[in-house]
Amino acid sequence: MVDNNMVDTNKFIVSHAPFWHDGSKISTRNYNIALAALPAILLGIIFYGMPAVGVISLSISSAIIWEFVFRRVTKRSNTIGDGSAAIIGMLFGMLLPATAPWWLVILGTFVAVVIGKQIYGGIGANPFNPVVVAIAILMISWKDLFDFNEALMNYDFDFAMVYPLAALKHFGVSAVDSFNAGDLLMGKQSGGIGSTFGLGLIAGGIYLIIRGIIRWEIALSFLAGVFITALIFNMTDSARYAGPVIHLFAGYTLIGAFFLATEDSSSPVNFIPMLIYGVGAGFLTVLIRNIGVYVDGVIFAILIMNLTSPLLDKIKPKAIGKAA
C-alpha cells in the first residue's frame, strides 16, 4: 500500500513538447509570413484590380469564420488570434485566379480550415498542408476554373498575358519562346493572384529564411529538383520540353518553394529528410507538368511528399561511436 499523503504529486506531472520555449509566438510567425507575401499580393491586385481584392478579402475572412465556427461548435478555445486561419486564407486566395466565383472561395477555405487542419486537432497536428489539400480537391473537381488563360481572357477586364505552362502543354516549346526570366520574375504571366510576381516571392522567401521562419533546405532543394529535372527533360528533347527557366519562374513553383512546401506540420524536420523531401517535390512537379494531365504539378507534388514526410524523418545519421 502507498500512503497518498506521502506521495509528491508534482513528480507525476508530465507536459508535452516543447520543453524549452524561446519566447517566440505563433502569431509572430504568421505575421511575418503575411509580410513576406505582401509584395506578391500587391502586384496581383495591381494587375487584376478589384476582383483580386474581393477574392483575397473573402478568402481570408471566410477562413477565419470557419475556424471560429468550428472551434465554437466543438467547444474548444478560440484560436483565430494566432493568425493561422488568416494565413491559410491568404495563401489559398493567392493561388486562385481573380475570376474565382465566391462559392469556390468559401468552399475552398472550408476544406482547408476544417478538413485540412481542424479535424486533425488544429495547428501543428495536420499531416498535409491545408492550403494544398483544398487546392488539390478543387482542381480535381473543377479543373476548368483553374484554366487561367480561359478565365482571364474571357473576363471583363483587359488582360492579354499568357499562362506559360498552359501554352507549353498545348502548343509546345515554341509557344513560350517569348518568355524570359525577367518577364516571368516581374509577373508578366497570367496565373493565381499572388503566384505570378516571382521577384516578390523570392524576396519574401529570403526574408522568411533570414528570420528563421522557414528552412532553406526545403526551399532550395525544391528549386534544385525542379531545375535538374527540367534540364534533363530539355536535354532529351528540347523541341518538346521547356528549359529550367520556364519551370522555375512560371506557375506555382516559387510560391510552392517558399510558402507551401515549407509548412511546418507537413514537412520533415531533419536535415537529410528535408533535402530528399524538397528534391522529390521538385522532381514530381516537372514530371506531372511534362507527362501528366495537369498543367501545373506543384500542388500534387507537395501533397505526395507530405505523405512521405513521417517516413523521411526516420532517416537519421548513424551516431558517432555507436557499435555496428
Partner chain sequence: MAKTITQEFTKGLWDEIPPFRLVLGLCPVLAVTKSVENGLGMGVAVVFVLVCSNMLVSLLRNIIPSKVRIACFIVIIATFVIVVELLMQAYAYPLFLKLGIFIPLIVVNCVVLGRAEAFAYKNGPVRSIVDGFGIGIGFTISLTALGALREVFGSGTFFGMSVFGPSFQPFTFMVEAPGAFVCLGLMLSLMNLAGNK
The other form holds:
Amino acid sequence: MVDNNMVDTNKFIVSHAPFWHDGSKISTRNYNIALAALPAILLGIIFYGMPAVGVISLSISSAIIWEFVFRRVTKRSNTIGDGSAAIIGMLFGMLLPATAPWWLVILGTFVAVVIGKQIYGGIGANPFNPVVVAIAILMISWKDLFDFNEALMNYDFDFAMVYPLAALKHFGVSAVDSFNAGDLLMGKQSGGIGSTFGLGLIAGGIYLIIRGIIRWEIALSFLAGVFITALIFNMTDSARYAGPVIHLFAGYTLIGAFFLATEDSSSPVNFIPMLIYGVGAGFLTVLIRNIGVYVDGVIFAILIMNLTSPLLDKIKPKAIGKAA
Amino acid sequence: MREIIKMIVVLTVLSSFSGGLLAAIRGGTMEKIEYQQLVFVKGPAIRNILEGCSNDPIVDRFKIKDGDIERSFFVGIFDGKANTVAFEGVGKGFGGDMGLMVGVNIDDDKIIGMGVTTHSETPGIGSKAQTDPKFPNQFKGLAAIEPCKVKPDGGEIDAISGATVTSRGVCVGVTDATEIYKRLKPQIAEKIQEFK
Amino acid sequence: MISNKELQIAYGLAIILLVVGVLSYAAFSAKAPDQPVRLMFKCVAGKIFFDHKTHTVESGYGISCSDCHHNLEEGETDPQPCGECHEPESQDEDVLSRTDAFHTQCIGCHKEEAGPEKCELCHVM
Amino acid sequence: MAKTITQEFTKGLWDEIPPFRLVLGLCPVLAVTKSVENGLGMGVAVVFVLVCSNMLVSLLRNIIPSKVRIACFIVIIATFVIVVELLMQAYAYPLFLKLGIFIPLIVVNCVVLGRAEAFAYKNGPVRSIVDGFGIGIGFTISLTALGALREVFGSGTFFGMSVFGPSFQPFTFMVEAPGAFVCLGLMLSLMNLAGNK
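Give me the form predicted in complex with the partner chain now, not the form predicted on its own.
Now the full complex is given, and it begins with the chain already shown.
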C-alpha cells in the first residue's frame, strides 16, 4: 500500500480547461519597454533638439522597414506587429550621438535587424543582442562618428560637454573630478541620445522590473559587478583608476544594465546563471575601460557574456527524483 | 610484401619526379625572381636616385665581396659615362633597421641622391623619410667621404619634425654607406669600367 | 498570432516616424555655429580636442581673435580657419605646413602661459 | 547517371560551387579576399593547381596504391603549388607579396585534395581536367565576388579604383576578419535563398 501522505497531493492539481490567457503578449512587453525608455529619450531630445528626433525616428522606422522587407524577401510571415523591430530601432537610436548621419542609422538598423536577429531565425532565436551587435560592428568601422567629443562638438551647454569616459581614459582621474553623481544622473554629460539621463533610465528599469518584463537579477548584478570591480581598481591605485560613481553613471552602463543586458533570448534564465552573467558583464566592462584600448566596454562586455549565456544555463537545479 | 614494395617504389618515383621538376623550374626562374625582388623592393629608390640615367640600373649591377658579405652595386650611366653607383647602407630607426640606398658619383665623390628602401617606422611620422621628398633631397651634393649628422648633433641635415630618431637613423645609415664607399672605392672604380 | 491592430500600429509607427525622421534630417541639418565651440584636429599622432570657446571667452583665457588668426592683421575682418592656408603637406615655401603652424602657435603660447606642454596632454587617441 | 562533359564543367559553377555549396577551402576564402585583385589572383593559382593535380592524379590512378594515395596526392599537389609560387614570384611579384603565406597553403586547401580524392582518383583524365577546371573557375568566381563585395564596401575601391568618391567613409569592418565571416555567411544564405525556389 502506498502511503499517500508522503506526497503533498495538492501541489500537483491542475484545474480544468478552459484556461484564461492573461492578455500579455510580446507586443505589450515591447511597448512597455518603449514606455520605460521614453523619459531618457525625451531628455535627449530636449538637450540635442531636432537632430535627436531625426535619429530616433529614422532608427525606429528603418528597423521596422528592414524587418518587413526581410520577411517579405524570404517569404516568411510578417512579424513587424510584435514590436520587436521597433524596440531594436529605438534602443539603437538611443545609443547613437545626436549627430549620427542618416546612412549610419539606416545601415545600423540593417545590421541589427537582419544580421543581428533575422538571420538566426527571428525573434527569440538570436544568440546576441541585435542592438549590441550593430553598435559593435559600426563602432569598429567608424570610430570617429562614435567619439562623442567629436560628434557633439558644436553643442554648447552650461555644463562641461566632455565625454567622461574619454576624458578618464586620456587624461586620467583628475580630469573627471568635476563630474558629480547628481549631474551625471541628470544627463549633464556628453553621450548617446538616450544613454545620458541616468535617473530616467533607472526609473524605466524599475518600472520594467516591477512589471516583470526584465529580470532584476541581471540588471542589479550587472551594476554590482561594475561597482565592485571599479571599487577594487580604485582601492588598489586611486590615482590611476576612477571610483565606482563615474563608472556607474557615465557611458552606456545604465542603459546596458536595464535595456541591453536583459534582452530575452541572449541572456540566461536561471537564478545563479543570471547572477554570474550580470556580474561577469559588469566586471568585463570595467576591465575594458580601465585596461583595454576602448573608451567604453559595455558593448563588448555584453557581447562576450551573450556568448557564454547558453553555457551558464547548464548550471541548473537537479530534476526532482533523479539520483545524484 | 609486394604491396609494400609497390608503395615504396611509387612514392619514391613520384617524389623524385617532383623534386626534379621543381629543381628545373627553380633554376629557370631564379634569375627572374632576383630581378623582380630588386625591382619591387629596391627599384623605386634606385630609380629615384639615378633619375635621368640612360640604362636600367637593376640590370647593370655588380657584386663586390666586403669581408664576409657580398654587396650589390647598381650602375647609372649618365651622358654615356658610367660614373655613378647606388648601394645600400643600414641605419637604426625608431622601429628597427632601415635600408638606405645611396647614390654616389665616383668622379667627385659626391652623394647624388638617397632613398629609403625598407623601414618599419611610424606611419605618417617617421615614414616621411621615405615618402616626403624634401628630407632625402637634403643629402644631394654632400661629400660621400664624410660622416653626416642632423642639425641638433652639429650636422647640416634638418630633422623631420616629430621624428628625430628616424632622421638620426637615416644619417647613421648614410654614414655607414660612405664608409663602405671609402673602403671599396678601388674595387668599384675597377668594376665600373666594364659598363663603359 | 499577430492581430491586425498590432500590424496597423507597426505600419503607422513606421510611416509616421519615417516622415518625421526624413523631415528633421532635411530641415534641421546641424549647422556649425559662426564661432566654433570646440574643434577636433585630426592627425597621425592622435586627435586633438581643442576647446575654442574656453580659449576665447572672457571667463576663460580671453584671447582675442587676432592673437591667433593672423590674417586679421592684413586688414581682413573674418577670421579664417587655420587649415584654409596651412595645408597638411605645404607646397609653398613661405606657408608653414599645418603641423608646424599648430605646433608653433599652440606650444609657444602654452609655454609662455600655463598650458599643458606634454605631447599626450593634447594628442589623444 | 553519367554526366556529359559540359555538365561536369557547369556543376562547378553553381551546383557544387566551392566554397558556397561545398563549404570547403575556407582558409584562403576568408583570409585573402580583402580585395578583388587578391581574390582573382588566388583563384587563378587554385585553377592551375587543380587542373594539373587532377590530371596527374587521374593519369596515375591505376598505379597509386590506395593505402598511400593521400600521401601521393599531397606530393603531387605540393609540387604544383611550388611551381605556382615560383612562377608568381617571377612574373607577378606584387601579387605574390600580397598573397604571401596563402600560396603555399593551397597545399592543404580541401578543395584541391577533395577533388583529387573524390573525383580524379575515380575518373579518366579528360573528365578530371574538365572537373578541375570547372571547380577552379567556380572557386575563382566566389573569391572574386567576395573580394569585390568586401573591397567595394570596406575600402570604397574596385581593383584599386575609387568607386564612391572621396567623401565615402569606408565600412572598415568588412575588410577585417569578422567581416569576412559575416560576408561569407550572407552570400551563402543569399545563394540558399535563390536556390530554394
